[in-house]
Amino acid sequence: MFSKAIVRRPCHCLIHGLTTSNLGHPDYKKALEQHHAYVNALETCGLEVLVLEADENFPDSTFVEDTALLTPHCAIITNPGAPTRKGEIHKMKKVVSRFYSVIEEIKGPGTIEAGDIMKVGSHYYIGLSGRTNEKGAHQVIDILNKYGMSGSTIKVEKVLHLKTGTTYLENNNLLVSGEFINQPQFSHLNRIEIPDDESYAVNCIWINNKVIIAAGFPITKQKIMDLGYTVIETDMSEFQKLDGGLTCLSLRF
């Protein structure tokens, strides 16, 4: 179960953040009323809030996810693949150490982003990625170890990052699409199959037994009532149009 969580409010240059997409520029105005939607949501399944201010150093600062692994026995502050996002790194160190007295640190050339990683139970499976090596990826295993968690590595060859096709909904269920249908790790948890042109809904948040989605995908929201969750839709457009989804907007724990 979760209690808090972490945002931060998108920034003006969020226009000029990072991406693969070829959806157009985001609409700042727009991108902060859904991030507020956002904050509503997480409060809504019980979470207390915390909004940082907006950083204009860094265009991809509110997704904040990259920036750290909140774990039940430590905190791991990440180093970001993506040259332009490593500073971000600094700030949350800050803040993450409000709530956590033991805090580990990924050293260079290790690079890994939080996005990357899914935690299923007490094991945590982490995308190498165009974001995340071996490097990092192992210090982070390493860590995870020596406070009696585990962890492994699986091959991210299509998307950004690992949670951009797989999203773990506790309770045994696993949300897959695309080049993660059939991995092999998977195999014991129970796989839900989202179809190709609904993947970008494939990143969502369980939070106490309610699982939050992108608003105008009828199939996954089926899907995931389907398996009994109490489902909150809202409208991330603007953040799709960055490469970001559900689980990058907030540090959970």
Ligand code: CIR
The other form holds:
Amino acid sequence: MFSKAIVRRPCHCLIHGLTTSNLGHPDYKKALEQHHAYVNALETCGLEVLVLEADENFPDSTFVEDTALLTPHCAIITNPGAPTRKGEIHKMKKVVSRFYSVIEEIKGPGTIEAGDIMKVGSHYYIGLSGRTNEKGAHQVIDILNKYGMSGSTIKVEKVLHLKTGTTYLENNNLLVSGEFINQPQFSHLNRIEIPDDESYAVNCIWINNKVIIAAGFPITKQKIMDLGYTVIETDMSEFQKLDGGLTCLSLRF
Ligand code: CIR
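Requested next: the structure of the form predicted in complex with ligand CIR (the form predicted on its own having been shown above).
The complete assembly is shown below, putting the previous chain first.
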């Protein structure tokens, strides 16, 4: 169960955020409205949400998930692989220290962005992607082991982060798309396949038995409702333009 979340309002320079999509620049006003609706969705799931003010120094700073991994036993401040995002961690470390007394940090040359980390029980799958390297992943695994948790690595070849292509909905249910559909490390889970034309929607958030999903993906919505979850839809069009999904916009703990 989660009780809190941390989010950061999008800054004006969001429109210059990193992207591989060809969907055009986000509309700032619309992004702010969508962010507001996202916070409402988290609150509807029962979370107390800390909304941090926009940070104009970092275009991608609204994607707070990448800067920290918040586990039940410790917080781990990451070392983002994207050079323009490395500085985001300093403010986040201060914020996280309000809630955690045990804080670990990933050191270069290890890099990791927590969009590459997916928790399944006390095990953490870590994607080796363009942003997360072996050294970063192994530092995280060593820290997890120190606190009685575990981790393993999975290659991410076609998408930005591990959770761009798969998310866990608890109760053994895993949404999978593309390169993760036949991933042997997931074979013990109940895998729900999301078709290619809805692959953006595979990035969902489970919170206390409700699932927040991106609006406009009817097949995904139906599959999740069929599993018995209450579904909350929210429009993500402006964040999709920057390769950002639902999980990226918050730290939940
Ligand atoms: C980036 O490329 O870093 C941002 N535009 C999007 C980050 C998405 N974060 C995530 O998947 N956890």
